[in-house]
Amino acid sequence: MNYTVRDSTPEDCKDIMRLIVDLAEYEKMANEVKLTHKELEADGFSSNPFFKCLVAEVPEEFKSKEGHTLVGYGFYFFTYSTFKGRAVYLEDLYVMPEFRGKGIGKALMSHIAQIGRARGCVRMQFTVLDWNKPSLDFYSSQGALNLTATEGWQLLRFEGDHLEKLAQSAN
C-alpha cells in the first residue's frame, strides 16, 4: 500500500482528534478523552510544545470507507532517565484497522524511533493495556521488552483533585 508518513501539521489536528477517539474506543476509554481539537493544536504547534506527532497519509485513492486519507498516527514526546540518559516516550500508536497488517503502524514507530536516536534518546518506552494482545505481540515482535514482566513496574497516576491537593501541598 502506498502511504506517506510525515509530521503532523496544525491543519491534522481535527484528524488527529478522530483518530485519537477511535483508538479511545478500541481500549474501553472513550469517556475518558476530554480534550479538543484546539487544545491539541495549542498544545502542540506552540512555540514551546508539549509533544510531536507522525501521521501516516494515503492517497485520495486509497482513502477510507469514510472518506479519510488520515489513516495513522504516532503520538510521541522527550523524557529523560536517571538511570540510562535521553528517552523518547510513545504516548499513542495507532492505525485505523481498515489499514492495519500494511506496514503502517511499524513504519510510524520506526519513525519515531529514528527521530529518538537521532536526538540522542538511548531507548523508546511506552504503556499497552494487558488485555491488548495484538499490540502486545506486536511489539514483542519488534523486539520491546515487557518491563511489566521482567522489571515489575507498575504505572501510577495523579489526576484531578488528587493531583491539585498533591499541588497545592507545596505551598
Contents of the next structure:
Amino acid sequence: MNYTVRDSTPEDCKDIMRLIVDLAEYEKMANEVKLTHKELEADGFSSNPFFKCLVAEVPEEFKSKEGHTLVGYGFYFFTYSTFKGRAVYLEDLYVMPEFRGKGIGKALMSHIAQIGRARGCVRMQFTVLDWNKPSLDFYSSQGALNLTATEGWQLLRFEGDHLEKLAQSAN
Amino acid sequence: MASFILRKAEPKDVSDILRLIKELAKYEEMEDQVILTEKELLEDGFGEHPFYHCVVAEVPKEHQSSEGHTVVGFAMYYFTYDPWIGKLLYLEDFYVMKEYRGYGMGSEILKKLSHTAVKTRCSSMHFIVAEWNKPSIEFYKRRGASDLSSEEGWRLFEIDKQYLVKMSSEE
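The form predicted together with its partner chain is what I need now, so please give it after the form predicted alone.
Okay, now the whole complex, with that chain kicking things off.
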C-alpha cells in the first residue's frame, strides 16, 4: 500500500483538525481541543505562518473505513536554542491506527528532519507523555534522548487567568 | 539602585546577549554546551524572518556592572503553536546578572512578556526549568505557573544532529 508525504495546503485544514482531535483522544485530552480549522488556516497559511504541517495521503482505493485519504500528519515549527542556535520542534506526529506499521510515521519524521537540516537546524525537540510506551520506544529507536530523565528539565506553563493577571500588572 | 529600562534588543546588543547566555549556561552547569556565535545571533534574530525575539534590561552608565556592562538582563522568546489552542509564547531564556537581582527586574521582564503574549493573542506562555533549580521554580509558581511535567507527565525529548542527519537520509 503506497502513500505520499507532502506539504499541507489551506484545503487540508479540516482533515488536519480531524487528526488533531484523534491524537488528543489518544492522549486522553480531547476536551482540551479548542482550536477550529478556520483558526488553523489563518495561523498556518499567512505570509508569516506560526507553524508548518506535512500530511500523509493514501490513494482513493486505500481510503480509511470512513472514507478519508489524509491519514497522518507531522506538525512542526522552528525554535531557537541559546546554546546551539536553530532548532525544529515537532509539535504533533500522528498516523491513524488502521494505517500504522507501514513506515508512515517514520517517513513524516524523516521529511521534517530533512526540512530542519535544510534550514540549518541542529536539533529536533518534542515532548512525549510518560505513559506513552509505544511512542517512547519508537523515538528511542530513532536515537532520541529523554532530557527530562537525563537533565531534569520540567515543562512549565502560565495560562488563562494566571497569564492575564501577570500581564495586567505590567507597566 | 532603582532605575533600569526594558527595551527590545537591537543588532548592537548581540555581544551582550551572548555574554548573558553564557552566564546563564554557567549557572545551569552547561557552559561548555554554548556553541552559538554573535554572527549567528545577529543573522537569526534580526533578519527578515527572525527565529527569536529578545528583550534586554539596561541600567544607566553610572550603575554599570563591575566589568563595565550596562545591559544586565535579558529574555529570549519566540512564538510556538499548540494544535489544541493556537499561538503560544515560548520563553527560551530569562536571566538577570547576580549583582542586579532583588530590584524587581526579573518580575518586570516576565510581566512585559506576558503582556506581549496577551497582546498577540497567545493562550499561554511555556518554558522549561531544571528540576533542581528550586529558586526559579518557586519564582514561577508564586506567579501562577503550573508544572506540566508533574501534573500531566510530559517529558522533553531531543534528537540531535547526528541522528537528524541519519533520519533525513532514510526514506
